[in-house]
Structures are given as structure tokens and as C-alpha cells.
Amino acid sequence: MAEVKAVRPRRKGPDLKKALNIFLFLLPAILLFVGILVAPIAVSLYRSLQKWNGFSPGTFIGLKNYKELFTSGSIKWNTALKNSLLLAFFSVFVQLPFALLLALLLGRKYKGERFFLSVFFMPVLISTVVIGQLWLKIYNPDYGLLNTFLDLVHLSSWKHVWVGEVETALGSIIVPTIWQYVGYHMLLMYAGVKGVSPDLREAAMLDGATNWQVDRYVVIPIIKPIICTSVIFAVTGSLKTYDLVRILTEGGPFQSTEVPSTLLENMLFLRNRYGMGSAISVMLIILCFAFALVISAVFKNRDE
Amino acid sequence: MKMKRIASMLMAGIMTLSLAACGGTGADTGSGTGTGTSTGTTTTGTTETGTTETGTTETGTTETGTADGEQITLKMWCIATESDSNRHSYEEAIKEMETKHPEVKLEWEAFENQSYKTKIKAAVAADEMPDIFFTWSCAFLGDFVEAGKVYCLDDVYANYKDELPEVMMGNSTYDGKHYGVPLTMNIVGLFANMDLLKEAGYDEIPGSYEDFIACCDALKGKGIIPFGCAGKETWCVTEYLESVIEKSAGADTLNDIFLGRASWNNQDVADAVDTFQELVKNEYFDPAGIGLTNDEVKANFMQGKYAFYMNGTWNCADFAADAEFSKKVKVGEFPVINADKSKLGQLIGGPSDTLAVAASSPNAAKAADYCMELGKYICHYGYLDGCGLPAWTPYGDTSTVNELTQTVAQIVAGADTMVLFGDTAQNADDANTYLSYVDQVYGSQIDGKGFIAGLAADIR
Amino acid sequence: MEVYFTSKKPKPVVKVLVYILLIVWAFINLFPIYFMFTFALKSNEEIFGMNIIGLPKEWLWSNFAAAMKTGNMGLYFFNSVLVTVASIAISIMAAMMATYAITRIKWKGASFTNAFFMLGLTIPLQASIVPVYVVLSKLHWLNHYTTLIIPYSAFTLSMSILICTGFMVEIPYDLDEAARIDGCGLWGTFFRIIVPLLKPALSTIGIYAFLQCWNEFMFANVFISDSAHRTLPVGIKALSGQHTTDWGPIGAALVIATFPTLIVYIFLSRKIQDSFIAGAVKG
């Protein structure tokens, strides 16, 4: 009797207790995550199908918000999307290669390695709002550093109202964005480079490989997962851009530098269109996930 | 003596004006305007004589607020930040209220204009409004009223009828009920730097459009930029564009469109937009202005970078306060472009700055009374400072009001019709659609045809 | 490691080129900071006139006084520190507990739960701003420090769990077994064995979370309406709106906002970089 009964409770008891414990361990994280992220997004999804001004009850309108988003001449979603994709393009094909180059070079133990690392990482620590203000002073058409410098080197014809002209405004946002985060990606990649066993490197060198060849055929393949992460961060980060646009151009001139986040804010707070704002939120989530999936898939394919 | 004359001129002018009232929706709008005008005419008599004596009647009404001595705290949000020209009038008015109503503790906070719009809407959506809040009249306040979030001021207003003409309440009246306390009233003024005009051979602001254009060309010939306009803030562009549309297509046309009574699909508007675009294409505007904020453009104008600056008459205070600049600057009315459809005296503007009381306030009735009186003082001091024309009947010694504001008072006294600023008159969504297209016009991305077609399609 | 350098030295030309590149890039990174520090101490005449990039001729410390007084930078700095530190603390605690349940207790849903949390890495936080705002305000929870602390903890959670996992899987499982034999339950094992061993992870998680919270602008801008709880980014934006014509005090405010972080960074840069690197490797 004792034996039979002893087995059952021992099995069931700890299981239940274990489940409860797991639940308790996960509870704070789940509360935060679901309460602040998952549930609100579910609400956004639901609201995106409504015409809702934020105060009165909404009315269900199906996919009309999404349709209007793509067709309206004044909402500029297509411009916003194009801009953030362009930013993503420059991040992936200019910022990351440069960060990788720096990481590889510093990984070769040049003198002052630590100094350079520290300096390159510095902009990451400064608040983006500060960086934006600083660059505004650099771009200022009358007294800014950039135009003054162009005057100095007799290239006055190159002078521009940098954040105010359609041709240069987007570039004026892209440059500081890329500049600020080169250090971030560099340090991520540098970590990977340093993680490569010195023996591997040595062996390759003994076989007569040059530094470049070692980097190309030994280091880069090893740090591929880190590069993949960097690419995902760079792309989703570009889709989420907000601060620098708000500070440098406010989406202008002529709404040519709007990005999804500034549109989202306009919808909510300038136009009282919470339904449309929710539709933009949903589009952003879809885009971020889609890109993350595609990028990981691309990197996986390359591996095989 | 001179001031009294101007004050009564001003009031008389306002009374005969048809101020666009925007309360209610659809059919209501028409009747709203009707009532506004008729009330205006009936009050004309009383106000004209009343102007000089209001100083004495004022003390009588003050007592009403102080009935019981229970201590309450009221919260107020506004946009009178440190750098705002209205700041001083708020501080003075609040000081005065503090001495008159020691039982009310006012906690007030000021936010930067653009972020305030965000903040107050979010607060309304969440029922987190302060007791008293600053708002723009017409559509902006209308959204909140429609949602039932604003306290109706009809009861309190009865006590202040003598000091605040009903016509001034028109923009914050919805379905015949009053919801807002107007502060100052402003129009779009054509500010001119006379020193620069003199260089181009003009002693006065040109009166006809042909002369005006000739003047701009002359200025350009001298290497002077005619217009300064902040491209970073689209409302600054509308100050120019709306004047051009009004002076070509006529005030009624523009007003009907803003209030949703007529479609944007109007050839006269398209032509006017093309006229405006010509000004842009002729390089009358400072190209650097596209990337600047209004504060920066204004500073440039004061430093003598532009000959003209079209903007709200609230700027009079700052221009007059600058000892150097006040000698050079003059204000005038934009010339008529098409005399068949428009005439002088058709202006853009009206009472827009408004205080309102939250329906959710636990002390709403007291807040309403407090808000009325506070509004009166803000208006009073604002007028003395030159921040705009008073929506309330002026009282006390107003001889210190600066010359620019006096000129504006004269212009308003001779006004025929006033059309409220497009971004205030239309609801938030339409207003932003409108601003977006104005932006595209200023950037020469679309022409007049594209402008009316786009707006007609996007505004339902 | 020394070996390969002695066996094959890079060509001097390459070396020089590399140094030129590194130095130029270092210059590009340092110059804006230098520019900020100097224009913070100049008058408009100097900034707009001939002395744009030189050291100030007249050191206008009054700019700092102006920024502190009208800009309230001291308070904003304190607010930022408080909000950031509290968010990081909550995020770390929640992440450690969750990671423990995911990596060290064997159960069916573990990997699914992990994947679920990793969704947060790509979710744009803007997507949740409206509903969160409506909920917080219905709870009358606006304008507190917690109004920002709770969302910030949530947004940094995914990254924290990711890094925590990296560190936790390296702790030998034998330790758990040993603890179990000594009579420790799950909680005892967690607090007595795992948490002390995770100490190196703290600085790593802290740095990643810091980068996310310290610069956050959108939520801070929308959720906080009174000036008493404003954080630095919002404070700077507000200040610059007020002094568009006077560059000196703006510069001073930017310096105040940046200087303490930079000082800490300069002294701890090695530690900070190592922690960051640890995160990259383990994550």
C-alpha cells in the first residue's frame, strides 16, 4: 500500500510544484512583456480596423485604413517607407562594412587599439537628441560648420540648406545616424573577431595566408552569426527611426523625410486618427518581422 | 483720447464683421453664423458707449467668484512658454487672480506649441485633462466638445455678457452653446521693413498687387530677399497662401471651403494657388527659409534679412519691444489681387486663442468662473503688451499699446469679412491633409490643379 | 598571439594607411564633441563670426548658469539617472528569473517561451504607444517615474534575457545537482548559486539596457507632461525651442547632458567595452 501510494504523489506533487515554480519564475517577465508589448499590440491590431478618433467609440471599417494608407496623397506612407528602406540600405551596405573593417583592423592588435575602440564607441553613448542638436548646428545654413568650411575651401557653390532642401535633407539624416552607430556595430563585431582562436589565425598565417585572406576565409565565416544580428538590428532600427528625424527635419521639407514613426505620431496626435495610427503600427511590426525572418534565412542559406 | 477712438473704432468694426462661426456640423453651421452676426449688431450700441466705462463695471463682476472661502487647487495647461510673447500677460493675469482669489491655488504649466497639441489630445483621450486648458477655437476645441469632454460655460457667461461680446464667442460656440473663453484675436499682417523698402525706392507698403510685385522685383534687384517664411512649420506658409487665395477668390469662397460647405474643387482657388506658386518660382521667398523654424525666420526678419514677413499680428509685441527694429517696421494689409471677387478688408484671422474647462474637473463650476475672469485679464494684459487685439471689451488705460497693434486695430476696424486660419477652422484630420498639400505647393511638387484635385479627393 | 606578429609583419605602407584611416575616423568622432564643448563657452558673436572652431577667446561660464537655471538640466539629469537605473534593475531581475526557468528547469514549453520573448527584439516600441498610453492614464499612472520605468523595463527585457541566457548556459549544470543534493529547492538554487555567479552578466545587461533607456525620446515625450519628471532628451528638446537664437546656453545644456556619461565612460571604458563584448559573444 505504502509503495503504490508513495509513487503517485511523488510523481504528481513535484510536477505541480515544478509547474508552479516555473510560472512564478516567469511571472515578472511575462507580466511586463504581455502587459506592455503583446496586449497593446493586439489592441492596435483590432483598432487598425476601426475609424477611431481616440475619444469616442470607434466604428468598424475593415481594411479601409490600410487602403487609404497606400493611396492617400497627403499621408505619404510610401515616401516614409521608401525613406526608411533607403536608410536601411545605407546602414547595411555602408555602415556595417565600415564597422566590420574597423573591427577587423583593430582585431589585428595595432597600437592604440583601446584608444580607438573607446573613441569609436563614444557617439553611441551620447543621447540622440543631443546628437541631433549638435548636427543642427553643423548643418545651419548661415553659421553652420559645414557651410563655413565649404566657404573656407572655396567650394561655396557646394553650400546647401542641408536639412531644408529636398535633395539633401534625407542625406542629412542618414549621415549622423550612420555615424552614431558605427561604433555599436564595430564593437559587436570586434567581440566576434577577438573570439576567434589565435591558433586558427596562426595556423593560417603559417600556411602563407595574408592578413586579409585570414580575415576573409577564417574570421568572417566565424563571426557570421554576429554579422547577421548586426544586419537585423540595423534594418529594424532603420524602420524604427524617429528621434533624429523629429529633431533635424520634422519630416520636412515638404514631407520628403517622413518615416513611419513620425507618420504614426502625426496620425495620433495631429490628426486624431488612432485607427490609422494603429494601422501604421501594425505595418511596422509586420515589416520588422518580415525583414528579421528574411535576413536570418539568407544567412542560413549561405551557410549551407 | 486717441486710444479711446481706436478702441471704439475697433469694437464698431468687429460688430459689423461677419466672423465665421464654426459650431455644430452641417446644417447647424449656417444658422450659427447667422446668430453670431445678429447678436453682434444688437450689441453694437451698448458696446460703443460702454468702452470708456468698462473700467468701473469691472470690479462688480469680480466679487461673484469669491462667494465661499473653501480652498481649492486648479490645474492649468497653456502654451505661454518662457519665450512666448504671451508669457508676460499670463504672469500678470495670474498674479492679479492670486490677489483677488486667495482661496484658489492655480498650478499652471506651459508647453511648447507643437508638443502641446500632442499632449492635450492624449490627455483628452485618457480623461487626464487639467481643470483649465488652452485650446484653439473652432475645430480643435470642437473635437473635444463633440466627445463631451468640455464644460459648458453658458451659466458663467451670463455674468460676463457686458464685457465679452457674444460675437467673439462665435468660434467656440457649438450647437448654440458656449464652451470657450476667447483671449486675444489676431489676423495675418503684412509686416514690412521700411528701411529695406526705402532702398528699393518705396516709402509705403504698395497698395495694389501690381505695385507690390514691382516692389518685390525692385527689392530683388537690390539683392534684398522680399519674403521670409519658415518652411519647417507649414502654418507659416498658409499665412501667405491663404491671403493670396482670399484676395483672389474672395473671402466667402475660402470660408465656405474651410467650413466644409463647398468643395475644394474650385478653379478660382487653383488659379490663386498658381499665383502663389509664381511668387515662389520668382524667388521672392528666401530659399534658406525652407529649413528654418518660425523663430529663426522671425529673428532674420528683425535683423533685416527680409523686406516682408507675413505672419500673425501677435508678433507686434516682439517687434515693438525691440527698440531698434520698432522704428523700421510697419504693418499693412495684403493687396487685392482680383478686384472682381475680393476687396480690401477681407482678412484672415479671428479669435482663436481660447481657454476651456474640462468637464471632468471636480471643481468645474468654480473653474469655469475662474477661467472666465482669468481670460479677461490675460486678454487685457495681452492687449497692453501688443500680443493681439482684445476679444474682451478693453478697459483701463490702453494708451500704452504699441503703434503696430494700433495700426492692426485700424485695419480690423475697417474689416469686411474675416476668415479664420485654415488649420484652426478645419478639423484636425482635414487640417493636416490641407497642410500637407500646402507643403507640396510650397515645394512646387504640385500646382494649383493638383492642389484642388488632391484636397477634393482626400477630404471627405 | 605574439607569434604571428613576429612571423609576418604587415607591410609598412599598409600600416601607415591603416593608421591614417583610424586617426581620421577618430577625429571625425571626436570633433563634434570638441565643437560642442567649445561653442558651449562662446558668445553668438564668436560662434557666428571668425572664431568658429577655435577655443573660446572669452570663456563664458555664464552659459552654463543659464542652462542650469532656465533649462533645469540638473533635475532632468537626475530624472534620467533614476528612471534608467530603476528600469535596468527591474529588467535584470525579471530577466534572470525568466532565464532561469527557461534554461535550467527542464520542461516542455521552454524553447517556445524563449522564442516568444525573443519576438521583443524586433518589435518596434512605437507600435504599443497608444494602447499603453490609454491604459496608463486610465490607471491614473501618468507623470510618475514609474510611468517610464515600467515600459522601459519591458522594452529592454528581450535583450536582457538573450544576454542572460548566454551567461547562464555557461554555468555548469553540476552545480545545480550539487545544490539539489544539499537540499536547495529551485528558489534556493537560484538565489544562492545562480545569482551570485551571474554577477559578470550584470554590467553587460546594464550597458545594453542603458543604451536603450538613456536615449529614449518618444515615450518620455508623450507620457510625461509635467516638468518635474522630464528626462534629459525631452528637457533638451524643450530648451532648444526656447533659445533658438542663443547658441551658447544650448551648447551648455548639451554638455551638461553628455559630460557625466562621458566622464564615467572614459574612466570605465575598458570595463564597459569588455562587458559589451561579453554580451555580443554570449548573445
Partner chain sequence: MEVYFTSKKPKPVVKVLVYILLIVWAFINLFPIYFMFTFALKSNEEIFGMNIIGLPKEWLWSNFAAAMKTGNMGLYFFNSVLVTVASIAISIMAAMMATYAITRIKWKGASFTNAFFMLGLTIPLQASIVPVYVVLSKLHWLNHYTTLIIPYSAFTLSMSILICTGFMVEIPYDLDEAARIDGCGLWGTFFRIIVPLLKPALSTIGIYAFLQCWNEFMFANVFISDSAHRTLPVGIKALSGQHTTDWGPIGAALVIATFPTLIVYIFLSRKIQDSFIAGAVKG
Second form
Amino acid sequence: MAEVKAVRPRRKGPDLKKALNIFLFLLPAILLFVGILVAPIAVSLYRSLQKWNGFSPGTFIGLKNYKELFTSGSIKWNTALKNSLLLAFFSVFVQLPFALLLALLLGRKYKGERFFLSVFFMPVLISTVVIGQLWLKIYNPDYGLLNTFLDLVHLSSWKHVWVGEVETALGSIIVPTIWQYVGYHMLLMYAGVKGVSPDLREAAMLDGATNWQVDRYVVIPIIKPIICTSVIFAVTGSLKTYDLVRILTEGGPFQSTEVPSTLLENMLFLRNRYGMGSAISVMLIILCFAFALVISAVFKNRDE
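Just the form predicted together with the partner chain so far, so send over the form predicted on its own.
Shown next is a single chain and nothing more.
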């Protein structure tokens, strides 16, 4: 009998036409990504190594801007970073637990669920400038709601010039920041809670679990990726915060509420130190990326 030789299929070479089409479709997004993100970061990094006032040619000085940033007492970088980290702390350990609690409660199909969702999310929709002005009225030492309330409950000794005193100014920024973005994180987590299969809830309830036990052992582990995202947003958002600080205190009194973004503005537009401003922006980028990576790693390790 004649031997039947197996015919091996020929390996196809790379489909150059297909690869070219993919590249052409991706090209606009690549150009946009490079033009909006990569190129400005590269320029900031280059300018951070120079002494430059924004007009005349820059002078290369190496890492002197970074050294001055961490050692100079007049720039207040350490104070600004400490304030941002304190804001991040309260965002993660006060704002997010409260947002998670609201999401879990609203996820149980209470009556008026849509109404409460709208109410809690409303501050997110309002301009931060408007919110800053509203809280300035609340904190006003003469006619503000806070001091007026303290008078009504006979606690006049607790009255302060809230945004004008070193002891209370930073807290006066933290409170409206937490209030404004609770609804944002609540909505993210609420979407995750509603995505949990009702069958899992029913199975746990049949086994005798209470609502809180279902939330703890079933719902929260499932929505952990969303919680991780909220933590990243809260921390990086705290590092980048600017609007409320600018409106409520302008970094004062005595630079006690400076944050990196207001410090950056000060260097660029008031002192014309564009090299130092670029160094601050590079440090902000590094910190945001570093915290995002660390938080993702922590949640990944806990999952494993």
C-alpha cells in the first residue's frame, strides 16, 4: 500500500495589510495620547532641570530645583505635601466608608432610592467655585450658618474665624471636600452593588445571614475592584486638589493650607519661576502614579 504522507498546513506569514490597518486605526489615538500626555510631561521634565522665567532662554542647573524644593523653607513644599496627604487620609478613611455605607443601604431597594441617589449626587454636579462660595457663607464669622448655630445652642466659645485661623483653616477645607465627593464614590459603588446577582443574596439569606453579613461577606468582596478604583481616585484627587483651597483660603493663613497645586500656581504666575513650577508638576505626576501603583498592588495582594 502506498504511504499516505501527512500534509502539514503552511504557516502563514504576518499579515502586513492587517497590521497596517490596525496601526492606521490606532494612529489618531496614539498621536492624541503623545500630544496631550507624553509630550507635556517630557517638556515639564526638561524645564524642571532649568532655571527659567518663562521668557528668556533657560539655564541648565540639573537637579537644583528639586533640591531647593525639599530643603528651602520659603517654598513650603513639605507643608503642601503634608496637607494633601492629610486630605487623602480623610478622603480614604471618612469619605469612602460613608460612601460605601450609602451604596450598600441604597442597594437594598428602599423606597425613594432614586430620589436619595439624586440628592447625594447633586453636589458633584455643582461647580466647585459655587460650592466654595456657599461654604464661605457658612463659615462667615459674622452671619455664617455655623457660628449662628453655635450661638443658638449656647456654644459661643466654639466660634471661630474658620478660614482665617491656622488651627481651623485646613479642617474648613477638608469638610466641604468630603461632602462634595461622597456622592461621586457612592454612585461608583452603588453601580457595583446593583451588579451583584440576587441569587447570591438569596442563597446567603437562606443560610441564615443577616443583611449586614451579606454585605460584608458577599457584596463587598465582589465590588472590591470598584473600591480599589475609588481609593485611587480619592488619593490622587487629594494630591491634585486646587479649587476649594484657592477659593476658601488661597493657601493661607501664613501658607498653612498650601497644597502642591496652589504652590505650583504661586511659582508660575507670581514668582515667574517656571523651572521650579515644572519640578513641582513632575513631583505631582510621580506621586500620583506611585500611589496608584501601590494601592493596586495592595488590593491585588489581599485578593490573593
